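Only one chain is given next, in structure tokens, and it is the form predicted alone.
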Amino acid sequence: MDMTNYLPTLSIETSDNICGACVYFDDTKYFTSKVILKHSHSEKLFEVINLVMKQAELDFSEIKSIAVSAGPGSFTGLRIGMAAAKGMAQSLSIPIITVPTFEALALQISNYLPENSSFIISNKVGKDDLYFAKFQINSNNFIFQTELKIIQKADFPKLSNNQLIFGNVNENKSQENLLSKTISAPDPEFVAKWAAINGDGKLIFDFDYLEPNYLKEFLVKEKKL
């Protein structure tokens, strides 16, 4: 399937602290906007979507697909992004491409590091757990060295020794650690770019039961009386 038939794509990123959108035609033409503000997704998402649509001088009827960052990440943020994607795709009768958040971020990082560089992306899950994946750059893209998984925070030092680290795992620590970079979510254009590269065969037309990839089961704790 030729992905050019599904461009321009509207991409959405709400997995963490970025609330962003992008209208993507190709690598040489795209329009992107983002807000970095905690707990702003429900308030700001359609503002940034309307802004990029205005910048691109497009009507919503001209969008051919929607790419949405599907997790793992913030439970609330992912649900807001997915709900927006489903609502627009339903009204426009266009497909959704669910984009693995860590892979979109790895794609972004791979644009700025030398060939064969390896790096880790690790974000907080809760008090004691972390999302963890290790990547290596290969021909301006990336390959997994360690598949995305949840690890205990106590195991992180031995798994990440002397590696370049991206994510919010160290966001409250001293910036003296030059191997640690606090970038925990992809920019929306890289959500779109991942979809353009990998979307063939991943177009979803029936998304009534489409859910984000939380990786960890969301549990509601009962309050003891």
Given for the second form:
Amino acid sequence: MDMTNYLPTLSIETSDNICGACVYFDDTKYFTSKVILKHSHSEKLFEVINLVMKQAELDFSEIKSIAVSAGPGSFTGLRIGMAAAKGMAQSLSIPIITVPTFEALALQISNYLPENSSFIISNKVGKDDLYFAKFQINSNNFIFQTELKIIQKADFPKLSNNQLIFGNVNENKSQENLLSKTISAPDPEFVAKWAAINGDGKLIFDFDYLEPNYLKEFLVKEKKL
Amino acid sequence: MIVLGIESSCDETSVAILKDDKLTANLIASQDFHTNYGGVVPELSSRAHLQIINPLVKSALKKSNIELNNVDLIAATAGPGLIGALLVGLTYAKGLALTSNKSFIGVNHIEGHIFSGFLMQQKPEFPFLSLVVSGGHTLLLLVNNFTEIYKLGSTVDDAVGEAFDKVAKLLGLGYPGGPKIQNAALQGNADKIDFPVSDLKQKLNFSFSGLKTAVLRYVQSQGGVDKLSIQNKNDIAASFQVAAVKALTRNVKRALELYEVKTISVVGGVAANAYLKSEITKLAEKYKKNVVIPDLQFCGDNAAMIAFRGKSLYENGVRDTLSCKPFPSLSENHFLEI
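Having seen the form predicted alone, please provide the structure of the form predicted in complex with the partner chain.
Once more the chain from above appears, this time first in line as the rest of the complex follows.
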């Protein structure tokens, strides 16, 4: 399946602090909007979508696919994005593309860094663990140096020594690199762009039981009565 | 008018379609895996809602022989309930409504229950007395019409369904507590133990935490739950059930003395309790009132009541935007004060 037949795509980003959407035709034509406001993704998402649709002067019937930032990230945030994506894709009879959140963010970061430089993206999971991946810029794109995984917080200093670090792991820490502090989720246009680049063969038409990439299994802890 | 209703406030995902006054689908997917944990695990509940919601909507449309295009209104539960669970159904519903250009209403789950009697053949007549009894709520309300609801009383601590759950857990009967207690009570002697029914300053309010503690003390006085025979447990369950139901019916009786109503309607999960039903029916006969207690499929959490409530609001001119927020609990002043 050729991805060009499934553009424009409507992308959704709700995995972390950003609530955003983008109507994306190609790299020279897209309409994007985001808000950063905690605990309001479900309220703001549709305002943001309406805004970009209006800017693009498009009717929903002209949208060919939904690209949703699929994780890892906040469980609730990911579900908001996925639930909205399912509702819209079902009503429009169009496919969903699940975009790996860290790869979309790496794609965004690779715009700003020189060839061969490497960097880490790490976001908090719970109290003691982190999502972690290491990337290297390679001919205007990125490659994984370390696959996405969950690590113990205690192991982070060792794994990130002397590296450029992005993600909310930096929060409350003074870091020399100001840019890195502010980025823990991709902008919606990079979610869309990842889909436009990688969407071939990744279009999901039967999304009935589709889930976000929670990455972390949920373990129920025993609570005393 | 065709309404698509979606409910995901706790451990049931449900989708219903109401075509004019006819319910053409009311599909309910229950998450039975929570029984392993002795209660609903919010994260697992949210994950399960997201998996089942789309197939359920497709099945409901198919069963009703309706296309999404023909739907006029999409109504989804906005609260109260588990936020993570609510967000799934609500956000999915908004996505559907936005792209199919349908009206949208975020429905209050408790209001859904209050009017669930209208899904029955014999419907409540206004004004009616509504007793809402569930795992999260215990409310006594005077309902004058679809938009005028007065709060007469509510629980000051535990909800009655919560008391059933806690006592069932205490007795090692398992979860959910309602049916477990009811079954045990059938084999028990309700006169065995005299559990207290608390009387509050506000005569129409309820309290169940004292009753729960009394059961706990009694079990302790018998040497703990491990020392109890099955008959002991059945007797405790029966005695507890009588006390809990007495607390409810006593306040209904008081309200009937104070307010002129045509119908008594008991709704919510605990309305499935057979003993409560029979006691309310006796009371209604005495006061010459109609009784409406919804069928089992409308007592528990279901989307039919959400669709119906959405429709009644729509017909009263209500519309919500897609910025409608989910909410975890009922605000103190949600209902009118008398």
